[in-house]
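Just one chain follows, in the form predicted alone, and it is written as structure tokens.
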Amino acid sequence: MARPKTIITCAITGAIHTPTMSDALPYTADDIASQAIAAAEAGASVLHLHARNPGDGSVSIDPDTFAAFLPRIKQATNAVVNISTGGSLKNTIEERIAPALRFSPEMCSMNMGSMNFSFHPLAKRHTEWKFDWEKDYVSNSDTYIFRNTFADIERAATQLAPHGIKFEHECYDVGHLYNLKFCMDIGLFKAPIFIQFIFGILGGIGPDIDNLIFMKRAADRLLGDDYRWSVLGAGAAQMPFATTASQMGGNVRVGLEDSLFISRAKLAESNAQQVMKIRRIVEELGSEIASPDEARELLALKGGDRVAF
């Protein structure tokens, strides 16, 4: 049988846990449509968006500050918008998913469980910040909580279902797996499902490759045969996880959110970059690359002409 095609999402900027150390992260509207237009072109069939305010490169959850860039994408391109509902670590799920409710994308993230996301660390490495609102942050992350409890997760399932979105499940240690088995058992998600299995985020499992087997392994046990699966790595870990992972029949996902780098020591000139290096990998391997129309069926997607932007 032959290997499905390998879907790569690209994500775009960060909000989270990306501060702006790197010039050629976007943050402007401008600066966003341009860099997801060329990541579609060099071979992304899916786009994973957030939004940062264009005057300090700030978390933005505002619907208007994606109305900027939104539209363009979609009349440059045919990949599949995919919106965050993460926001940032201080945001309610009211506010997180507001962005979602409004321009009813193809996909949009839905992480499944609370935890500890630090990347305090960082903030012994840098002497120098772009904006005065990044140091504190990222010194400050130690004391924060990611807050996805069941009762979010019920919320972001219930006001967005009448959407048709299907959600990226963001599963950043096992426990999350079994959170999301709940979930479907309830009834809130109905297969086949997209998980994006992250590993590399201070609170969440590890970048080993014994962790992606493990994770794998518990999701076949948990899910059979009704899912597809993506995986996330951060930091130095993003390309040898990616490429590991569409080797054992995967998707990836990289972009200047998840690694500000190409390899090792350099700066990412942009995320079309990044998605060059993983598509020439993944195709020098054997494997051919989903197309966003290809990345549709297998995803089980509404289809481009049903958003509202």
Ligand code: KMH
Contents of the next structure:
Amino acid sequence: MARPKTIITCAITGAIHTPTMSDALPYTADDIASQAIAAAEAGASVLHLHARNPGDGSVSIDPDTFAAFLPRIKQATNAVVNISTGGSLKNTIEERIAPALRFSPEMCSMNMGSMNFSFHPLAKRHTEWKFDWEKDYVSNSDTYIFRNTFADIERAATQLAPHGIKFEHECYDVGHLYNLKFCMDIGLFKAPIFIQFIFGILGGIGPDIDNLIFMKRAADRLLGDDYRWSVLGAGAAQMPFATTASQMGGNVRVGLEDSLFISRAKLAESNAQQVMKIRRIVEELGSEIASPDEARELLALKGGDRVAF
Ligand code: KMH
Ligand code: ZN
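Write the structure block of the form predicted together with (5S)-5-amino-3-OXO-hexanoic acid (KMH) for the protein whose form predicted alone appears above.
Following is the full complex, with the preceding chain placed first.
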């Protein structure tokens, strides 16, 4: 059987890394837009987007900060826009879904369980901070709980349902797959669903390839074959996990949100550089990458003409 084409998602900027950690991390609307457009030109068919305050690079869930770059990305690319509902670790679920409610994108993230979600070890490796909030935000992440209760998931799913948005179900551990199955059984999500298997977040399942096989088998057992899947390895696991996933018939996610590096101890120059690297690997290993319209078909998306930006 022919291998399905590989969808490359690029996550442009996120809530873990701070401006001090890499000059390449975009946080102004101009830089987010231009890096997103370049990532799409390099082969990313899905753009997973967070917003940041342009003044100090801190995470923003204010829909107006998304408004500063979404139309530009739409005008310049055919890529699928996927808006994060992750927020920063301090936002309520209502705040977190506000951008997706306003802009009605083709996709948005849906985090499938509450967990520790910590990046405090990064604070030990950095001594120079550009903005006041950065050091405390990173070092205090060992006190945070990333809250995604069943009630939160249900509230988000119910409010977003009229928009026909396909969720990127972010699963950081095997229990999250069982949460997802439960939510499907009570009718919150309809097949085909799209799962992002996540490895290497402190608080979630570790970045061992055995765990990828284990998560995939659990998903097969719980969900049959009516789901699409992708893999995100955090930090140093990014390229090895994406490569393995593509060889297993899965899709891949790269981007500076999840790793600032292009190779061991070498910072990436841009999101597009990571997309070009995984694209080269996928193609050299004999697979093809999906165009945005092919991704739309594979994921049963509503279409780029049905968004509100
Ligand atoms: N950076 C990922 C590990 C979201 O946007 O909803 C988490 C994430 C969450 O992408
Ligand atoms: Zn994200």
